[in-house]
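In the form predicted alone, a lone chain appears below as structure tokens.
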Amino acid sequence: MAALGITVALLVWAATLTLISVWKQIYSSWNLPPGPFPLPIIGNLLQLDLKNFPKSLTKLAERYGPVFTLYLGSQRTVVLHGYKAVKEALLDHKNDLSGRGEIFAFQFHKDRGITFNNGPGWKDTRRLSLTTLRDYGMGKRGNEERIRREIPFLLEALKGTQGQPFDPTFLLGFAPCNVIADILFRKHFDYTDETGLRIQRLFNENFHLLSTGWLQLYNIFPSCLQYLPGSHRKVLKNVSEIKDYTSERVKEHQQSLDPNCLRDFTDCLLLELQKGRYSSEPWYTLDNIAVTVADLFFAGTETTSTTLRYGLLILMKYPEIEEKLHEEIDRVIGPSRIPAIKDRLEMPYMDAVVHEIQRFIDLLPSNLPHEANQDTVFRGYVIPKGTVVIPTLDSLLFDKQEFPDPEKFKPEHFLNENGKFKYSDYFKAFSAGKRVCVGEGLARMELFLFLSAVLQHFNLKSLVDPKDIDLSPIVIGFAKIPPHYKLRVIPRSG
């Protein structure tokens, strides 16, 4: 027994040398930017810290330089850190690494839609999708007059707290909520309203749990974790429930559209459909159209909202830029009009907080993931066509040349000698290239005019001393989420 037992030790060992050797041969095979040696099929899990997926990427990029090769479980991925090499990968090969990589959460919006789309109809669904924000009083001036009309809701709400303790996570959400469901289907939502109350309750929570460990190991091995109790049941259900939103508003602008009396995004995209521009492709259907819809209402409510949301705890943290903001708002609007977008221009000290947060919060470390469209050759190596690519975003966002002291929130990382704003090629919070966000100009206005109202007509009041204030999000992974908090606001005597 004895021998046997050894027998079949050595056997074993033996064909784990053989699999590990036939693995490394087939690794080699590629002339792939250097990295950790992969395992046969977890890869370099055992490199990772999925609780600070971001954190791992950078300790690894010390060690193996701006670009380097990573497998998550059996997909080759390229990572890409620091300012020179994203923006080479973005900008100056933008058709080359342009494709999505797979998010298995959204499995319910493959190859449809924009954000999750590596389908034959991306190019054209984003590029109609564009035109059409653009083209049918959606662009700068139109998104500027929506934001402004939502400011006196908001404010309202606001001052409904009645300087009582309150979550903002909600009460701010209603404003990009519906600044972007009047552009796509003509919608506002009142600030207790059940549904918008449980759209933004899907979208907070899908938002926090991509972020947790579970997820990432979900889109690591979905075929092996899919039948499995856990959170990604709940995202995968919670994706569907906003997608059968999206197609019954859709249904019934379908039923109600008149050609001659577009109303919002969605008839304009029903219209393409109905000409039959499209008609020879398999891919512009209702469905296709009700994902994209999904797209831009989850991107449009969620980053915005949950930006706000850390601004005001990291302006808690902070009395001192409060009151400046207080000082210059007052000095540029005054008590009672609403604020402008031309008031950027003599607004400097706002225009770099509100950039200061962005970079801050650092809100997506790690990018939406791309992927290589064909073989590239990118700094002497070959990214093979299907390779994953992530351009990470923090490794601009805290750079310390750039930044200095980037783990500390300063203004003056915005601001010349002279006060007034200084533009950084590093603030690549909506990414560049062919994926830069698309709602990258509405969320700019919004932050500004929004945050411009709150601190004109309040002042925030932290429940804790502001030196207690911890600004550490509480989960880091797809986007780093800020800590669940309650403020009072205070009218200001104007």
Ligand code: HEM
Given for the second form:
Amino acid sequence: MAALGITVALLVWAATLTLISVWKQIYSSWNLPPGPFPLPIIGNLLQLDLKNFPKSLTKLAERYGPVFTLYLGSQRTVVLHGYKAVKEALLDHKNDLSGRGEIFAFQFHKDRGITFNNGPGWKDTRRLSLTTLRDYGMGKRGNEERIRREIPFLLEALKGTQGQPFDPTFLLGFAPCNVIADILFRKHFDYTDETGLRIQRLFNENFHLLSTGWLQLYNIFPSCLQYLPGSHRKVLKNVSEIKDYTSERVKEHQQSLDPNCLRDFTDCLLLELQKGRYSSEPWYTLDNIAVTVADLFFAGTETTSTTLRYGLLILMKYPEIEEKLHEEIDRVIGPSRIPAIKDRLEMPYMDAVVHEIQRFIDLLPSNLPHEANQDTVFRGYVIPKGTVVIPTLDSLLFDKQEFPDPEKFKPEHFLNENGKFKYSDYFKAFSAGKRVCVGEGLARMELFLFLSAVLQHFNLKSLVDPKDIDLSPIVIGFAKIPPHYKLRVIPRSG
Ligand code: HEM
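Requested next: the structure of the form predicted together with this ligand (the form predicted alone having been shown above).
Below is the entire complex, every chain and molecule, led by the chain shown above.
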């Protein structure tokens, strides 16, 4: 019996060695960028810290260089690290590497809409969305006015806290949520509206859960983990509830559509469907419109909302920076006029602070995953079609040469010696190339105008000693999630 056991064990051992050696031969026959040797099935899982995926990539880059191969389970992945490699991939190879790597938590959006679309309809859906956003009162001027119209609502809600401690998450979130809701379906939520709160809760919960270790693991092994209980089910449920909401809005709009009087983005997309310009295209459907609207609603709310929330926490830690901002706002805008985008030219300090907030919080450290659309020769290596490509953004935002002391919050990173705003090409918080963020212009305007308006009217008061404020994110993965906190806002005049 014992002899049989030993024989079986030896056979298993020999078979495993043979498998590994065959695997090694296949693996080294491809001209892939270097990287840690992957094990069958689990790939390079052992080299990854699922609680801080971006940091694992930085560590691997130190060992294997700015372009390396990694296996997430069996998914071949090429990681790009640092300004040169990332820019080369996003701009010089913008066509080859502009596919979208799959995020399984968004499987209901697969090959529809914009963000998670890796199908044949992505290009046209994106193009149509961009022209619509530009041409129908949603261009620069239209959006500036929209944001300025929202400012009194935000200030009123802040005033309503009457100097008492409050959690800013949803109160601040209503501002960007209303701006994008107005664009998409001409909707405005009151700051206590239950539906508005529910939607924000879904966005906020998903952004958080997507960044946890479990969801990183789920994204690597979806077919095994989908049957288990766990927070991936919650994310899928939330995604589906958000899509139900946008589907309802799209149906409502369809019933009341007047081609001579287009009300918003949804109407414009519905008119295209009615005109039948894309009638031969199987992807141009009502469902595609609902997913496109859901993509813009989620991306347009949660990113800006989180940035504003993180921004206020940072400013509470550095009261001397807040003080300088008050001084600049008082000098350029005064106490009552609603801030305008033209003020930015005369407010280099605020401009620098907004950039530094985005750099420092590093909201989407590993970008969204791209995918090679075709076999691509990159620096002499071959990136085969279907390979996931990660053009990391933290490697630019934390570049030691470009931003000395990158771990420190220093508005001087974006100021020259004369106190003027200093542009940096390493500032790629919105990525670049064919997949560059659709809402970059809108988000930049919102951050500048909302922060200026809040600081024009209020002093921020931390509930703890500013020195004790810990700015470290509570979860790092898909995004970096700021710590929960409460604050008080004290009116500056009147
Ligand atoms: C602080 C705010 C924001 C940040 C930091 C941010 C950042 C990003 C990043 C890094 C990407 C991935 C780009 C890539 O794959 O290379 C992205 C994509 C996207 N963003 Fe934003 N974003 C912000 C706000 C917004 C807003 C306000 C909107 C909507 C109006 C928006 C809509 C989108 C969409 C639709 C995509 C997908 C583009 C595509 O796949 O073609 N984002 N964003």
